[in-house]
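Take a look at this single chain, the form predicted on its own, given in structure tokens.
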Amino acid sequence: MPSLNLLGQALLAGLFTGGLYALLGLGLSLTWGLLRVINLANFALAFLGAYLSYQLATALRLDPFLTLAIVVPAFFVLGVVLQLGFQRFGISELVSLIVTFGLTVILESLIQWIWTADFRRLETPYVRATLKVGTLYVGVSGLLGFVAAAGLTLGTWAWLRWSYLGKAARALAEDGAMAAAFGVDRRRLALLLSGLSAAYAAVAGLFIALSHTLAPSQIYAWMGVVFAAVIIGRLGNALGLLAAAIAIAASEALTMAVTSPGWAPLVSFTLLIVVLLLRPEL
């Protein structure tokens, strides 16, 4: 039986990567829950994004965080362009999830061209600097994204709850044409969201890279786990996404803890399984 240090620095770890998943999960829950478009490349926009921050910072000397202020914008311009193609070619929900594969097929293809599929390593202060509370250790680049998954968890909250623009985006995913009956431009609303979902991918990549070193292949590696944590904590509720992806990667690092790395991917699908026996309406 592990002891109750590893037990806790186990659940601290779990507490970081489910802000990881949040982080990763936040824009691909909007987009499915309130324009009925599973964006599968927010997944590949989340790993280019790791690389710019990577490169900017390595080459021009930025400070990490100071990239967000150049990633973030392009990315929320990509984000609407990626929209328009939808828009144009009137791709439905079902096709948008290949449409969306190929997209990231396509973007793993070119981070590997670029940056090659050698293992990248944004070298920081903030992925080096711990905190000692207790008896555990807490990693400054872990706490900092937790920080900045629930700080977008909860704008992203707020903003859909009640904010003119997020009544409308919650009232077009419920009935569109009443929506759009009662002025609510759906093609203007849906390029918002598109951007927005794309600018929380270039975040996440930005705590990928400060916490995780970096290969084009692990774009796949979180899929599964994310895609869990969007369905049961119910498409287009970030609150729910947090607490759900919280929920996974703690009983992951536990599963981890008590019995050994293997066991771990199991634990996501099997709550998602769980929940959907007993919560079928999800």
The other form holds:
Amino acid sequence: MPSLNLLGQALLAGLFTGGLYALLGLGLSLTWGLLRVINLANFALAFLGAYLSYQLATALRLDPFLTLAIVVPAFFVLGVVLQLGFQRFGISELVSLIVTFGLTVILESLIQWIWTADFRRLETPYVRATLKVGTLYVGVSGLLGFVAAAGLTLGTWAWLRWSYLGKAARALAEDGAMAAAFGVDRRRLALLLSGLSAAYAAVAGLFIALSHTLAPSQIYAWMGVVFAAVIIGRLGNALGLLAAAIAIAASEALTMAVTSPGWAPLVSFTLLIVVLLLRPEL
Amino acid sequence: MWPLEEVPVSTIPRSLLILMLGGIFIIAPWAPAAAGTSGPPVRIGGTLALTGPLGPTSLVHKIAGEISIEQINKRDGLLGRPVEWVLLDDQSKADVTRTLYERLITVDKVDLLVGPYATNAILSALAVAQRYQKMLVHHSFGIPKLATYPMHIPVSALGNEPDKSLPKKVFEAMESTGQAPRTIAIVTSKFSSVHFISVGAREVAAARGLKVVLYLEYEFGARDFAPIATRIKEANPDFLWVGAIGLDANLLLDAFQTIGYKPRGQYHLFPAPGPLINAPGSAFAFAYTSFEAHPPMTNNPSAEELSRLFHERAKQAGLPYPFVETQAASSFASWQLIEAAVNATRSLDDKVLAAWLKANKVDTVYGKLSFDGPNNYGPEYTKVKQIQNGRWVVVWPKEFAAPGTKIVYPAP
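To test you: the structure above is the form predicted on its own. What is the structure of the form predicted together with the partner chain?
Now the full complex is given, and it begins with the chain already shown.
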């Protein structure tokens, strides 16, 4: 019988991992839900962001969080450029999947060329800092990642729900022609959303660098589970994504705590199948 | 003359193909041409996991292979002809490996084969080699009982029964300290070779009177080790055996850091050589090895030269641990075997070469290797290494221990 401490520690790990899933999935959820672009390159961008944060923090001895001041604007521009490319070639939803997979492969090669295939670890005080709450250990980098995930998903949800631009984006996804008739500039809004998505990937990258050892091939390790979280949370729904990501990660962590850890990978897809069976409209 | 690294690109849209090929050309390895050679090159084909989860360790094999090719070509190549290494990226996937070896034989028409990295890929390559009756010299196969093909030549310290011999050596090392562990936790990846040996470790531990207080298996490529780390902490073993490969060891140590746990003794089976040494909490960790770049192993002239060259290249390539160890030495030895067999027989015929290697002892970076035991395996020569003062050093068996070192257990 697992102890309460073990269950508590597992749930905490699930919460933090869920935050990371949500950060990684936020950009994908926005572009897929609102622009109909399945941007797999989001994962590669997150890792590129992680490596850039690692490089800037290591070479310039910057606080890792200060690297965001450089990486986030740069990635916003990158996202805009990417969307300009999609618009220029009129890329459809299905084709975007293939094209962005190709981009992912290219970015992986680029990362491997610059930083080699060997592991990289960002050594900062955040990595080892731990708080003790009762009998539980709380990793500071995980906690900060969760706070960032909660803040960004909540902010994005509120922005989409209450701001003019957010409403315009939702209207565009609902009925593009009608939204355009009401003066929504689809092209510019798409550029904004794509830039935002890439900027979110940069933030996710920082927290990956803070909490994980980096290797280019790790890009693909996150895809399946984050995809499941994005779909279960409903496309374009930031809060739904956060809830789904936490549910998946907590279920995985509890599975590892009480049964053989080898069963954990089944959890996300089992949840996905169950949810799709119960709510096929997703 | 200049070997070019190739990557399968069949699933990539044509519009991206040009860009990708551009990238591949940029990262293509270069080896100098042979000085006193002439005629068409002898083409030796193989794959490595240049991308994917096994990429970091494959990079070590790539550097060792490039050094080998350079040295062979400096010695006038093979049969007076320059040697070219046709290296493909198997992406750490066994199914891709199978296809690429098929391609190496039927399309690239290479003269000889050299193995890929790691057990799953080698199993795939062995099947293809057997179908075409090609000799396969390989360097990182972990389940000898599955290698029944008569023309495979394994450079492996593991011997024929690593599931028994390797754990035995680890436990002997611990017992030699006079403070032998009484309880053990075993956690292992399901990756075939480490799983096979870790299952053996469970049996050997029980047979030697160690109480196995925790046994866990996790999927290859697992990311979150926090719950596993907490379970190990709660089990509180005297000794921890980790059937680790790739990133596992680092991820587990990261999780230990978060929960404030430090094992009294920890053994990691096949960690990538560099990263573990730099991981917080890795001091005094043990791991498997067959070679480390210190005396008495570097007393061998070819080992000394390999150590020097590898150190230069690995630093250039930015490897975090730029020293020769098991992986580099095994790779280098596999090329030494090919060179010795071709020079001795003056032939490129696979059957002739395999027969010669099975009948002779060959001088390598390890000393003399033989392939006359069950499934072509010779005697085992595994060693136990430990992180001491920021370096990996062999601590067991005593005769191979780095000068002035002894086993530190329990960790201070």
